[in-house]
Amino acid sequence: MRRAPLSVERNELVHHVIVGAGPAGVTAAETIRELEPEAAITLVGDEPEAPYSRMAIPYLLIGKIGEEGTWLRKGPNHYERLGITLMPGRRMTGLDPVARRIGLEGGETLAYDRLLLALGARPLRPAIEGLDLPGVHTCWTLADARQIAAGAVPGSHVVLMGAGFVGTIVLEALALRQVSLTVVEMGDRMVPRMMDEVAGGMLKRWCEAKGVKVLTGTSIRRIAKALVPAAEARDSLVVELSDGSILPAHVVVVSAGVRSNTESVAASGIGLGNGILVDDHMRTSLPDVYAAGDVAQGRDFMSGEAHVHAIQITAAAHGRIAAYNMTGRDQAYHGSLNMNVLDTLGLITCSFGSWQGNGGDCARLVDQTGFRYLRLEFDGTGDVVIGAQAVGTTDHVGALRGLIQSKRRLGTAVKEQLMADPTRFMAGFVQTLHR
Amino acid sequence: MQKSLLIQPVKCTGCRQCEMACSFEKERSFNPSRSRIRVFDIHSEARFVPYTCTQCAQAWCLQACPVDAIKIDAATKAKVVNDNLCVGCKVCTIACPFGTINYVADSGKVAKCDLCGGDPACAKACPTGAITYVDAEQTGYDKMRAWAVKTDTQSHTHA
């Protein structure tokens, strides 16, 4: 393994500063420790809690776990034991790449030898009147979750703006809290960036059968305070929709997408796109500055282009790759594969890679009454799977990733079997593994 | 000595005793659909392939878990799901490129092969020696692991 020369004095400890205590930052800190037992590692987070997983928030909202259950790491004194200095509740305000230091809220500065920007993302707040009224929340942080939990009591009217991936996860948590829920989605279907019309349509029918009102092709025009006492006194808000109709609401949850947190580094001269641009070594345009996770716009496995994939699996992989390169090892990343899995009131859906396909062969199984759907997309007329979607199937779905990411050639016979019956994807996969 | 499961599909007759043994050991029911090892029937080639987790070095499931619910057992090196910590988010089920960690709706958690703590029931039940638990050096998983490298977006684990 090649080792790049370190730019600091031989006997001086390298100080790795990691900003962002989500999965990318925590994974990077732990990996650096594995690789460099002596290095100094500081992990800065802008929230007061122990590093936690946003993905676990829906399970907190339904009472399946307590706040400790959301923590990314569970061992007692985990960070202390690894010699990782945690600095929670500190927001980064700026980056000076010449002086090699970052600024923190309150005027403090922190010098680094290597810097990892794992700044994450935050929910978009569309320019809609009334979005700052009390009772309107995003669902992103533990602080948000506490407020939603306080307001979304059984029977209360809740309006959810957005049925994208995150919105649909929140949907399940709200529905299980037994609120009276209406979901308002601008797109023509639920999860439009994760699944096609067939899957989105099934998901909508499923939700409606479970008592959730789903309005697609509809947007929220404005939110206002209820002027006249509503039928239910706790409905302090009115939500006006694009079709002119009005929904009374006690709580409005906004889930209109996320964007990378790049503001604090915007003045540093760092290369930016939708996120912080990184190469296949997670290096930014600034020397000794790396980026990972939701803030990083890096190599996409399918296209080779730079994309932001704000998903857990990518965050953890970015964190590991960054750690290897920050400690002088030359480690290239093959790129992240976009993939998601959702459980919506018991209907489990997932998608992988180029699920829309590239106009090539497509194997489909559609069972509208049984809420089952499987779609495999092949690369042109070839025998390599490039994308997949599944509704109502959970067994062995990881093999869909395996098929796509290994670019495995199935051969004509196996491809024909899958074209005739895509549910045999696992048997086909096993068959090609043990040829 | 580190041991691992050695699976030799050529010796498999498709009797599914392994599935019965696994489901009984792990779920206390004779229900092959709950087994963590599955026998695939490759009809076009008239053969059977038993298939389960290889306890791969990349540990995709463990890397992907957002709540620290998967750990490596110190003795067997198996990747083991801690049911008390698993929230059932299923991210590991899409992250594992072998498809060998699965969601179980009844429990609301995921399940995978944990090598039965070092005494795997499938190997004991296999009447033809298609599944054995042997010195890791001898196992045919090398081939699958070699394949895994190609899938590996974190190839440093092999560096």
Contents of the next structure:
Amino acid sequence: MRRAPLSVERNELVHHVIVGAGPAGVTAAETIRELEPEAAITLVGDEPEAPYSRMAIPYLLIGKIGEEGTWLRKGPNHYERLGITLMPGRRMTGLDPVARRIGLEGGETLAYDRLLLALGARPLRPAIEGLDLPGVHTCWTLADARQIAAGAVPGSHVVLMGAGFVGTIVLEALALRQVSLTVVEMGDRMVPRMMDEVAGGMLKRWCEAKGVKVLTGTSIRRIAKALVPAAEARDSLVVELSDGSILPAHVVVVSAGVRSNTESVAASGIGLGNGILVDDHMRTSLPDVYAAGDVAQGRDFMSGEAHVHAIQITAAAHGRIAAYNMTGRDQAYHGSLNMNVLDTLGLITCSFGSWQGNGGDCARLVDQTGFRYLRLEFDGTGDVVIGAQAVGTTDHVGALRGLIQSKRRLGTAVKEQLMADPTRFMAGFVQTLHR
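Pass me the form predicted on its own as well; I've looked at the form predicted in complex with the partner chain already.
Only one chain is given; partner chains and other molecules are left out.
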């Protein structure tokens, strides 16, 4: 039955409307409740599920948790107890900043006093023939996970398109399901936006040693149904690669990057770039409209430029800062630090800040046999660490992040120590604390 259009009116209380029930939206709603006990808060989500973490989906696929384990808040009646009105399964269709209303599917409208757009991102679907066939899935939602789990059974052939950050997380989940897994990455290495050639090469060799076939510098040309009798077919799909070779597949998982969800606000006049442009208070160009999370394009900690950082820790920080400013408590955001940490079949890899460098000195330690690598990048002006990569190193890696975020000058002596032996970064970090 089609729902009748609903119009929710503002009353004398300030009405905070948050569109997006991911980490940014949930954190914002909870923070507003802390700051304004009497305010009206409505949290709108476009999926029929309880608010959940996408980063928990791989753990669901390997059976470490059930679906409830993906929920962002696991207490009974959490949102009801906080007086937060949860509206699941409602997709935003438009924004009228003059009338101060948003439109929702089905003709519903919702009035706001303060609006937070935590619209998130969606997976890219390249223009490849056959991407709409049964058995081809993205791995972004709980619905996706259910379909993948049904098809990716032990012994089945699975092709994973993309070995970026998200793709490599999915890779581990698929491999642990004991499938025959082939990864197809068009870049020259795995996780090219996180790792250089040395680190990406190490990760590839590690995965191959664990039984995963990894094809870099390769793309998928098309996907088609297998032309064999159904009674004889173990695999339902064939995947044609850029080199002309063919892979059989029961399941194809597409992980080709993400894009911020800005379509529903494009006609509102809001400032857009790769996402919704925000200032250091998470304000957009429209009055009383804020943005946070994977849709927000805001300050990068290292460069000061506006970037979209689609990581959960940034989303939660955005949500908290937005909440403070939505409630009239001035709080500035100092920027998101680009950082990624992966645990891939037992190999830890991480990168922080400007890991590619900017023309300054670079300290490296390479142990190909032991799968260990450490790279420190210094600013072109001298003795400030601006970026780092590590493979196979788990001790004190948080100090790498701290060293970069501090932007401290190390001094000539400490820098020379790190250039000779970058594993001494912890000692260098401690020394700077006492300056």
